[in-house]
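Presented below, as structure tokens, is a lone chain in the form predicted alone.
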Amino acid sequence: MLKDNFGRRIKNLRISVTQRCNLDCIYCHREGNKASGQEIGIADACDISSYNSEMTTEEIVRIVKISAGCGISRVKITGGEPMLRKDIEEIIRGISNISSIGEVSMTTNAAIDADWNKLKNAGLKRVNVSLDTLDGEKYAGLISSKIPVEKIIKNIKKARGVFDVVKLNMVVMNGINENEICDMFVFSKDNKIILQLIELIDSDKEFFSKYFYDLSGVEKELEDRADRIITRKFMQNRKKYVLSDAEVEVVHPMHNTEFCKNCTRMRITSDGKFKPCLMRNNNLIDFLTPMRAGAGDEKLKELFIEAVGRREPYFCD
């Protein structure tokens, strides 16, 4: 199994498949490519020809086998959002095919009525639905569109119905919803779903100083109450806390050591490039124009464990 120049081994791949978005949240960093320079409205989120440097679906199914080939073992799907990709069956069935891919998820903001049957048949294991809150009003301020958050709760539940595991990410800010955790707790512990509070990303540093609020507080009631608590070290060693009828986790993503320490992560952009880190720009490596131009296997896999080789802590002890 590869490992980093600081030893950390690398068993996770998060894979956008595309930039467009049917909503555009306010905070929304796209997988760290925001500010690429490729942005792509609302307007244009349904329309491929908008974005024409997507990887195909064999495209992307070769990357991923490749990058199996030097120790990926589970896959996350993301966007922007995935279910825009009219192929993401076909995604979604090539990656779970690889032999070596135990598991592949896929974060959607379910938006966009899903056969979840065909999906896990296909070979998804799990879903993570992003819902900040479940106020209307409050949601529709979140969101660059119509849609309404009834439905959005309704494809969770529909979601739940198939899947065993579905969690809700709720991204936590300061005077918009901290005050709904509770209620999302509730929620979720109704619904049987896994709650994951997330802290805010420093992608705007205007946004992120007036909306970023510390979970800290949370997290130590959590502990106090929690039956058990289980260290995910697949996920940065991040903490779990299983109460009686509910599960919980939190994620410290900014200035913590402790999260970059035990990144097991590579990410893999919409338009082929291996990206090192979610909050650096500068040291990614495009696999996708050498492949189209008819580099072999072993040509792309140097470019990944080049890519492997870039990575460093982004906050350092």
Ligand code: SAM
Given for the second form:
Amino acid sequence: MLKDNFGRRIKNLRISVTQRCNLDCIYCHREGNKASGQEIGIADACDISSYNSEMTTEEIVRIVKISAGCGISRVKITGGEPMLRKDIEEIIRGISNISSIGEVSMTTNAAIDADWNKLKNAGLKRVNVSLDTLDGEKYAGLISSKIPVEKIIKNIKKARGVFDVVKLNMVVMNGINENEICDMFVFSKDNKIILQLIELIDSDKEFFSKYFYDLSGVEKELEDRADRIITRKFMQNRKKYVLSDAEVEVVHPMHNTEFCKNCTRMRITSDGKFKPCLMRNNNLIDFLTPMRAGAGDEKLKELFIEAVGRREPYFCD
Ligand code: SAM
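If the one shown is the form predicted alone, what is the structure of the form predicted in complex with the named molecule?
Following is the full complex, with the preceding chain placed first.
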């Protein structure tokens, strides 16, 4: 299995299949593709015009197959909003048909009514749904469209009816929804969903300094109440707190050297670039241009290996 220069094995692929989104949440980092040019956070503005050149299903499946040959065994499909791709079912099927890929999951805002059964039959194993509040008014303030929160809640419940594992991604923001952690916990517990509390990642300095909420206090409380704490080894050593009647995961990537030290992820942008780190945009490797120019699998594999060689922890001791 491939290791980077810091001894980190590369096991997971997070692949953005589109930059288009139907919600455009006010805090969104766009998987690190947001142009900001800030000192800290998503650095080095990227080429927004490239949002138009999405990979085709075949290109996505081919690059995942090549990555799988280098040790990738788990794939998370993301966006933008991945459900905006009309071919999302084919993408899932193509990736999950690759024999060494053990798990295909997807993160979605669930604003589009999905046929979850079809996606499951195509090979999707797990779903993360992003929802930061249960309050309709607050939800409307976080997104740029008029989709009611009730629709998302209904779709989450439908997804849970089909998938054994559904996670609710809640980005916790100071003065916005930090007072709703308890409500989200109860909602998740009642619906047998795993609650994933996510600390805000800096993609806009002003927004970040205003709304960042430190989850250490919540984590301490979870630690005290948990029957069991699982360290997710290949997931940046994230902690999963198993309580008697619920499960909660906490993700806090900012200024967390442990998180970076245990990162096993390669990213792929929707316009066909390997992206070694969420927080950097100055080390991407374009594979789509050579692929479209006729490059063979060996050449594309070399580019994957080169991208792995460019990985370095963003936050380090
Ligand atoms: N549209 C899909 C969705 O909503 O899940 C996929 C893309 S979205 C960028 C993936 C995840 O990133 C969501 O759970 C979202 O909440 C999270 N996210 C986006 N911006 C973030 C930020 N600034 N800090 C922390 N998490 C963020």
